[in-house]
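The chain below stands alone, shown as structure tokens; this is the form predicted on its own.
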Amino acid sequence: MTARLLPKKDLPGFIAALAKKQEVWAPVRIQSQEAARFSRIDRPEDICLDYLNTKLPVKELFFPQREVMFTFNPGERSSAQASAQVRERVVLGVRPCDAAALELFDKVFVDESKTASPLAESKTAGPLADPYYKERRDKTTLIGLACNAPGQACFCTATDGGPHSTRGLDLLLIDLGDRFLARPVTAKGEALAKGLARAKDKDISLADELAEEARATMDFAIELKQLQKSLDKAFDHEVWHRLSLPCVNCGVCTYVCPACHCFDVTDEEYKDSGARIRTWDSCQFSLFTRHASGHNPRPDGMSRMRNRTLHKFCYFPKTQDKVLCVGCGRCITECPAGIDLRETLETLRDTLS
């Protein structure tokens, strides 16, 4: 892949010929929150390039919050699918790690390597997908903005990242001052980049100068494959009780996380039309695991938050490999209890080693 320059005075035109072809999304400010969120683009003017972290990571445009699955008849058999319903989209400036965090989705949502159920019909035996989430991933284009300045609650470098990744990117810019390295990650992301002058070798010395002077500032590493096989044989251990605390179960940690995926089906009927909706749900929320019956296997708070730590540094890691965490601390910043997830770890790692 061929590393390309953009000079900062010529972005507007680079995303005005991305605008011809297809949608472009990008973080805009949103002033009441002095925070930015990710939005369709009509004028380049609007993009807001200079934030930490969007106030809800990219995922809302793969995973919504709220979505019509499909549409049905009560009393009738036949229901109509909806499609995800997208264009071809470009999203511009999302951070290395909301990038790696949809490949965590992908494992959930797209992994072909899963199959039916043994039980099933062998003409319906196959990979498993959902069609919503993949026909967003397959529509969209990400061009990665590089983080030369980590915020103090980041700390992506001890889950397998790094604040110039390119962990499921397309193409990642690298801010040099006066104009961005590019750098080409797939062939979708070189497609983009072609009309732009290669870069030169002093441009690429100091893009890997800004990536080590970045990872330098992020100083907390633990060892997650070691604490993953104490958190196997802790599920009992009293160091949940007191880690729990603090925590009011509001689900925010959840709602912000960029790997976090649990959702919620209904139907909702109205005269003769319904529809089946699919929302965000959090295991904090203590109706999550509640059954019909009315009980409920998680009923307080120190279960729920033993859980999705369980979940996220145990159970996850034993089936795929990967920690379901890219260290982009908004659970840091937005918990009001002020809970420290990196604090939380060191406690456990501490506590069962």
Given for the second form:
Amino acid sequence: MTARLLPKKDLPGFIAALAKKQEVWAPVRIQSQEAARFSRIDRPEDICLDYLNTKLPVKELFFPQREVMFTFNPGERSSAQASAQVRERVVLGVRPCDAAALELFDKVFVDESKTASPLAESKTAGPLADPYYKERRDKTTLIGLACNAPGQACFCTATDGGPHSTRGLDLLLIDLGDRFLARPVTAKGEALAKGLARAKDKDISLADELAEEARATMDFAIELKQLQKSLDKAFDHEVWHRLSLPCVNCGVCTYVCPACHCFDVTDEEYKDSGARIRTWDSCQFSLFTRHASGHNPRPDGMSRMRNRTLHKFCYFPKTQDKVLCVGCGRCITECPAGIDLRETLETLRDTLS
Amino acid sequence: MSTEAALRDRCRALLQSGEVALVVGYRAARTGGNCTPAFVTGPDQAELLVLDKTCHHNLAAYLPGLRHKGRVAVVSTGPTSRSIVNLLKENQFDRKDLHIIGVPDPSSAPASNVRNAVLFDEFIGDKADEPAPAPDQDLAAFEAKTPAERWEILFADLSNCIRCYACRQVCPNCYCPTCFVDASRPQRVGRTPDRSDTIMFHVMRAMHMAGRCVECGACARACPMGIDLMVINRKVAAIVRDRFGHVSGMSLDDPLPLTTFTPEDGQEFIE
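Next up, can you give the form predicted together with the partner chain of this protein, since the form predicted on its own came first?
Next comes the full complex, and the chain you just saw is listed first.
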């Protein structure tokens, strides 16, 4: 596909043109803070492209922390509101790690190999999918922003990604100083960039150089296939007790993780009506596995911390052939106890090999 | 000898002699310029211990999880030691199982808090100058606003909450076996990040902190969303100070204000 150029001075115009046809979402600075978070954009000047990573990953636009699945009224035949009710939208400024995580989400929430059950009310026979997630995904075009200066905690190169990776994106913007190189990845992305001038060879080679430079700053590497094999036999190893001691079992790492996708479903009722609500849940909470009997198969912090690590680096790779981590580093920068996942993985490698 | 070197020597000796089975302190994290709580069990690992300005975690939060696991030494800054005082008073840890190594707080976060350990078995290093008592100007500015403005500030800040419970998990006061937000039969507080649910969580939590919070600021530092929880906690502490003359965690002998009846307690709610 043809790489194109977007001069920075034309960015507001480019966004305004996008906004005529669909919603535009992009990082916006959180009030009175350094951090940014994805929000709906009304004015192009609200967009903040000066961030390492958004506070919360882009997953919140596809898998919101709170989602009403349907509402019900006793005595009435309930009608499932199996729709996310979103409009067509473009999300701008997605980091390559966040986009790569959406590919992992697709593995969880959409199964192309099976068709939706004939019992489902859906009239079109599509893949077996979570309707809320799928609708949001289908209606979204993702414009990425490549990382020329990865942070101290970034390690995407160790997890099958890269600072200029196009995995999961429709179009990737690469900052070349006074202009962006726009690299289309999908037909959707190509359509967005159609009106832009073609990039020259020197722009493309400059972008390649920047990608190489960014990659060179990231030094964490680990043999994940080997680790997966070691972890498979390490469930009862004493190392987990040692590793989990500093962990306070809050949900920060899971909630800021672009790949964590666990949820809880609760009913909220008020007088004569109610709603079934899906909210994020975290395997670090004791409630996550507590049975109705009161028995908890993961009764302590050690077993919960172990589960998160094994899920990401052993169980998920076993069934889906990919680690459930994209190396964004948010869990490292946000951990209240200063736990570094890279150190955890290195300790596991060194102890179990 | 630096305080840090003296601390390492002392911890090595404590572990070598078997006086303690575990030292809870600080060590450098993998990424430079940060530290993480350290759990040292062997004399040879005492080298890992550090004491620098990044050592801000309130280590008392780990104590309830370390009950009945042998004698524990804890590196205690001012705020950590104040929390230990409260845990002992609330019978959450056996004093016999605890060896408190007092140190001057190298992080002085928050700046207004006590810097030197208030309760210790031994003190390592030179005592730091305690901050001069000063009026809490941030709190005064907050109190000067109208109730509507105060709600507006709290609403705006708390609507960023993602219910990760980092504030609760790093708090030494939060050791309930089942937190009220986790009660599910019946469920008392909704699980969503909606304003009504987050306000309910934070207000109820603040109530449980009255007379117990030592204002270490761990909750605010732990919050990934940058919510200034200390506005609420300092206000609650100020109310307890005004009404009961009680400053939390300063002495083992002070009665706990909200579980002790005295005839002098204000009773203006009885009309």
